[in-house]
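Only one chain is included here, represented as structure tokens and corresponding to the form predicted alone.
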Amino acid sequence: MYQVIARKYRPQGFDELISQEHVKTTLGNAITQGRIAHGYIFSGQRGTGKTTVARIFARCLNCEQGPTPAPCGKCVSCLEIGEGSSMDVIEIDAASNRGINEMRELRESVRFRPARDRYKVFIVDEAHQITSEAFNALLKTLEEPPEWVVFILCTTESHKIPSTIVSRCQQFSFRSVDFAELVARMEWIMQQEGITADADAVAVLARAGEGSVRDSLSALDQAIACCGNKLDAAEVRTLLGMFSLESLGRVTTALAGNDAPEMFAVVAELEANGRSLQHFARELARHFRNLVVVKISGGETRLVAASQAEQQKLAEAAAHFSEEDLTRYLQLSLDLFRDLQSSLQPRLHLEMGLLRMVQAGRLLSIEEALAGLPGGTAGPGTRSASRAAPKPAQLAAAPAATAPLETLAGGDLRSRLHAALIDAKLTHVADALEHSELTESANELVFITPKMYQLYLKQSEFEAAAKRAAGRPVRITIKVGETARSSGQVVAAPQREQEAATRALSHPEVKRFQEIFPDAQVRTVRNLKDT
């Protein structure tokens, strides 16, 4: 009867186990030194070897030549544990045996000595599914078990294990298997099975597992059943529903060429071929992540799960963009993938998301826009001139829409404003102005008025009249205070602030900025010496 590859090539000893060096070293030393704990927790993502290590550890403890970190694999105990038929190594599926009654039965079983071997080993898979009541029933036994009992709890969700259980066990966190190690392992298995495949096909299969050995080997089994003894990368991708660098590269090529119509063509082709748009968005986000990593690393890196040829293609694609571009595209693709999870019209969301990326590629920072102006200095990372840049006015925050100001002619500002208030029959407001002091700067009018008059000056009609009298966009500020007109005391703006404002507004860079952005306003001038 056929045996799947994942079971056929399951490691039978620590020397066959790939990755998890920290687990192998610690358990091997514990066996050599005779420091065997009564409880262990193996946690980590699926397919990283938790149950496999638990069985190997049981063989190490019960081998006829042991306890030894290198079991013989030939004695009756080793063979039975490998086949899963040992009476002294009990494997429990907590997904279906999670209740208090099952834990009570386990607690009763613990009392009896092993039938033949040194240790009675209980391997509990999916331990996080055990109920709280069942854990409480197991608690005392797990804390003080008989000397011949070893518990091994395997879980993918260690945070669900009660802290009372965790504190009584040694915990080992299993890591995702390194891409290069997984590729080497799969190439060895293919050699044993007489399967031929190019490097890209092996990389696709290894990447399909996302760090899980079992998932990658299951994908290999599926590929062999579909393609026979010779695996082709394109066929494997189609079988597994994955996308090639060429299909994902159409998006990056369209971004580099500012080609919005191509984005619609990409989505139309996906829809016509019945491909999952959500899956495409996920793969696109991963693609941009790889481009960011390759761009920053500057060459081949172990941080990207791809073959050498694929990494070369990624590097060529990343060369067309800056780090800032790629980071922005990665964030947009992540947002797109999130939105597609709940979208009722995924095609519309995908099209708009891809168009948003094209539009984002046209944006420039203020620094880059200033650098492109006459007399500007280009800074590092400035985009090529071929990319369209918006006008400077587009980069500034749009000011609130205001009606054109009509200048009131004749006399000084106070006189013009007072006359306008009288003409508008705002005699109470004009009287308040008579008792107020006015301080004028380039972009602001400050009125200092006694408290009893502040409500008159805060009326919208007064602000509109003051701006018409000034004849330019200004900010109207009302301050409460005694004035010479009301109490004989002059309360004016400090001389230092006026001098600082004058120096700041006359600075060449400030003047140049105001020329570039004529609608900009200087609201506040702060003297850094006072901070």
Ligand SMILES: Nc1ncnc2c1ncn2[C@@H]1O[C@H](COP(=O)(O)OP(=O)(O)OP(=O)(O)O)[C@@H](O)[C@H]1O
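Just so we're on the same page, rigid core means the largest C-alpha set that superposes within 1.5 Å between forms. Positions refer to the first chain, counted from 1. Worth saying up front: this structure is predicted, and the values here are computed from it rather than measured. What changes on going to the form predicted together with the ligand:
- With the core held fixed between the two forms, R46 has its Cα displaced by under 2 Å.
- The rigid-core alignment places the CA of S343 less than 2 Å apart between the two forms.
- In this overlay on the rigid core, S167 has a C-alpha that sits less than 2 Å away from its partner position between the two forms.
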Second form
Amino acid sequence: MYQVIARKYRPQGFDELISQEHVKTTLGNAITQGRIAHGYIFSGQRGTGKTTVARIFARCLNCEQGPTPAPCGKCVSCLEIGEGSSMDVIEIDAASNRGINEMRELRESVRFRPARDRYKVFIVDEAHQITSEAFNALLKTLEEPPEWVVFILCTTESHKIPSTIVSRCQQFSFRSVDFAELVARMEWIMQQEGITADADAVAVLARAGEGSVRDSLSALDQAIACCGNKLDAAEVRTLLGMFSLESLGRVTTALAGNDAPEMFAVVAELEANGRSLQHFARELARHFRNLVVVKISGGETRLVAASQAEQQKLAEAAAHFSEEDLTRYLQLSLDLFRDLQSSLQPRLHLEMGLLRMVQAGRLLSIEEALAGLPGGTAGPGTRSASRAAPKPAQLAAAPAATAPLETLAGGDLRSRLHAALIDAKLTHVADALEHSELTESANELVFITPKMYQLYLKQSEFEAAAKRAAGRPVRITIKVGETARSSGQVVAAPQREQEAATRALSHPEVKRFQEIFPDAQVRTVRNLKDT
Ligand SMILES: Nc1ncnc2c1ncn2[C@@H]1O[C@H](COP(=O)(O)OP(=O)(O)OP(=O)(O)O)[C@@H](O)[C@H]1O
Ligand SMILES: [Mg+2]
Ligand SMILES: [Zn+2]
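Please move on to the form predicted together with the ligand, as the form predicted alone is already shown.
First the chain shown before, then all remaining chains and molecules of the complex.
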């Protein structure tokens, strides 16, 4: 009889179990030290090994050679537990035996010693489905458990287990499994079964389970039934309704190239091929999530469920964007996914959402260009660079590095403080200090600073540095006001502002903005450093 792969390859010992390291170690130690509790709760995502570990643990306890963290697998106890036919290891499915009568029977059965083995192990699956009366009955048992009894409650919804029960059990949470380990396990299973598959096909199958080993192995069953002994990524993807990196990559390429028409083409093709637009939006959000992660953590990260070749492609795609861009696209794609869930016009929503992403990129560049912020001077590999756009013009007038140095009270203190700030790499704060006036008295330093700089000077780092520079106990006061230093700059500025305006109007992003909004007029070019 054909046995599904997930059951055929249920791990028989801790060594075969992937991930869940904390569970393996803690249970292993408990056995070695002879500290066996009477109640355990195994909680967590479905298909990650709860029932499997419960059975392994039962073997550890009841193996003829045990209790041992490495049961022999050959003795009668081990064999029977493996088959589910041991008298002393009782599996109860709470979904169908949830009532008080079953629990009463259970309480009866608990009172009798094990038939043959050391422990009587009760494995309760779907434990959150037990009724509250039945929980009460169980609680009585857990309050005064016979020495030979071990309960293992398995559940995907541990919050539904009453706290009176939880507090009498040791809880283990099972996590979704590590992608690389799952891939390795699946490759091993395929080898046993004589199945060959390319790396991308295995990655597609592993991903299909979304962290559940059982679901990934079911996908493998399905693929074998459909495609035979040789699995290829494209076929598997079609079978499971997944989207290739290439089709998701079309969206990112269109974003990098500011190509709105391509977005319509992508949507039209999805429709023509009868693909689910909701599913596409979901995969797209996941794609942006992966790009963000790769961008931040580098191409070698284990946090992305992808084969090496896929990871490489993700890293290449991510290089075209800044971290901020990708984060915003992720946000927009999540919004899009949410909107599509309830949309009666999924096609319109999808088109609109993709278009919005194109525009979000454009708007950002304009902001960046106008602000001349450090983030705006795109380094190699960011989107602006890949579009070969010139660096955003430095529209803001240069800081008053050349401003006349008045002899103000506290001149020495000012330069000491300035040096200290530079040393501490607080260049923005040092810059703010340049624009501020300082009056010094015996026990107070008063800084008068233009509004835009006040936040820099109100930082605790600045206060600490100022006190240190003063070298005596002083109070630090920050006042907002125009200063000779800041207004001096404005007097010198008109010509520079004129130049800045010319540069702003000829900037490609501004021109593009005017193309999109032909009726828009540029009224003023504001120097953001002066506001
Ligand atoms: N950590 C794991 N390592 C190796 N295989 C695993 C692991 N977790 C699950 N499997 C595979 O998935 C199958 C199902 O696992 P198991 O029954 O232990 O899941 P579960 O956590 O009890 O799920 P559910 O919550 O749905 O009951 C196993 O037979 C095994 O093939
Ligand atoms: Mg289970
Ligand atoms: Zn054994």
